[in-house]
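In the form predicted alone, a lone chain appears below as structure tokens.
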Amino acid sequence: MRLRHIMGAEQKIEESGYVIKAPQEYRGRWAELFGNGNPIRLEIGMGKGRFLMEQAQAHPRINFVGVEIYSSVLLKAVQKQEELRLANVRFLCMDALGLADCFAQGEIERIYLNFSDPWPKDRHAKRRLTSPRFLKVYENILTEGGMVEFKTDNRPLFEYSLESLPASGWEILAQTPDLHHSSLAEGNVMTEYEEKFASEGKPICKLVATKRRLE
């Protein structure tokens, strides 16, 4: 997917005080950011925010963060929170491969991951979201019990997180290659791309997983 860039971008998300500039100095002392000792939920790859402002609308009691590595797309969910200056939102801009370093062992309570890029070739497998790479690092932050939400159209990465995810120790909850027509449905909160995706006819998957305890 090609991005276009946005002059600016950068200096605007720098100028911010919603996006955190460096993260790393408050691993283990989120609640002191926030100002709360309320439950902290990630969405990687958020894009332009409407789902995670939708959440933290109807969920103030829980704070949620924002994690997009492009810029240019993270800027148009800065603007959006400028006006509805949310005080449980708040933005990161950089790689989810280093969110370990940014949050303690069960500092997360929940993970979304909402149409995350396919990288369809086998070469580029490590990158997918449900990779096991990645799953390492969501294992290091979560509580224990916490659990990833993932939604995706692209049915090829469905089936291959539906087998990365047990492989790598973790428990599919629940899982349907159908999400609006099944229970799973209830409380669904739709994003950007899913409403287009769901008017265009096409079947949007969904799994909930958490890391297996150890007997």
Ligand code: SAH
Contents of the next structure:
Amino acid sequence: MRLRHIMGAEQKIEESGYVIKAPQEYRGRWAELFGNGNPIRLEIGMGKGRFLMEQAQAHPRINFVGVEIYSSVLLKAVQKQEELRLANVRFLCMDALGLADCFAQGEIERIYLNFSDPWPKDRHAKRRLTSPRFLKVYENILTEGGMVEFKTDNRPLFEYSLESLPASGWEILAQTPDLHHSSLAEGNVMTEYEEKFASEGKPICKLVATKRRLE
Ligand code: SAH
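Now that you have shown the form predicted alone, what about the form predicted in complex with S-adenosyl-L-homocysteine (SAH)?
First the chain shown before, then all remaining chains and molecules of the complex.
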């Protein structure tokens, strides 16, 4: 995501009730925050929020939390949400590495990773959202049988993830190197990046995985 400094982004985000400022205080209590016990799903690296908001509109009985590290990017999603005011949407402006301090074990039903930064250099591999230390975080917040759904246009990152997930004890439930021409395409909701890459003719890769716990 291109970085721009947007004047007042921090302030607008600070003012929005949809951005949770001290998420650690809600650890284990997100049902209270939403006012219902509906399942909670996360999109990590949400960008401008189109996927998240479309999902939230289509599934009012599921709660959605969008996580984005950069306030300048998050701002767009916040502005959209300030208009739509969806009751089942909240945002966190933070590094996903800290999510286990914000959600208790089993509090998250599903995690979406859409077009995560590829970090192609080996020395940056640990920043990839499908690298072992992030997978540990996901494992610590997901329900038993909870899934990670990952889409990317980046073939090397996809190949890396097909290895890193099983190496960390995850089971790949489904995968395709060409989502839009596969049986997984049904019900697919496009993200901003996905639309751009697909319109350039790039195939979109997808995998779905779950962490099996030891008996
Ligand atoms: N999901 C969107 C945006 C993809 S770009 C889409 O598909 O259109 C990847 C996004 O992930 C960027 O906005 C980047 O800022 C964010 N990101 C990268 N690393 C992150 C991290 N560790 N925690 C939270 N967000 C992160």
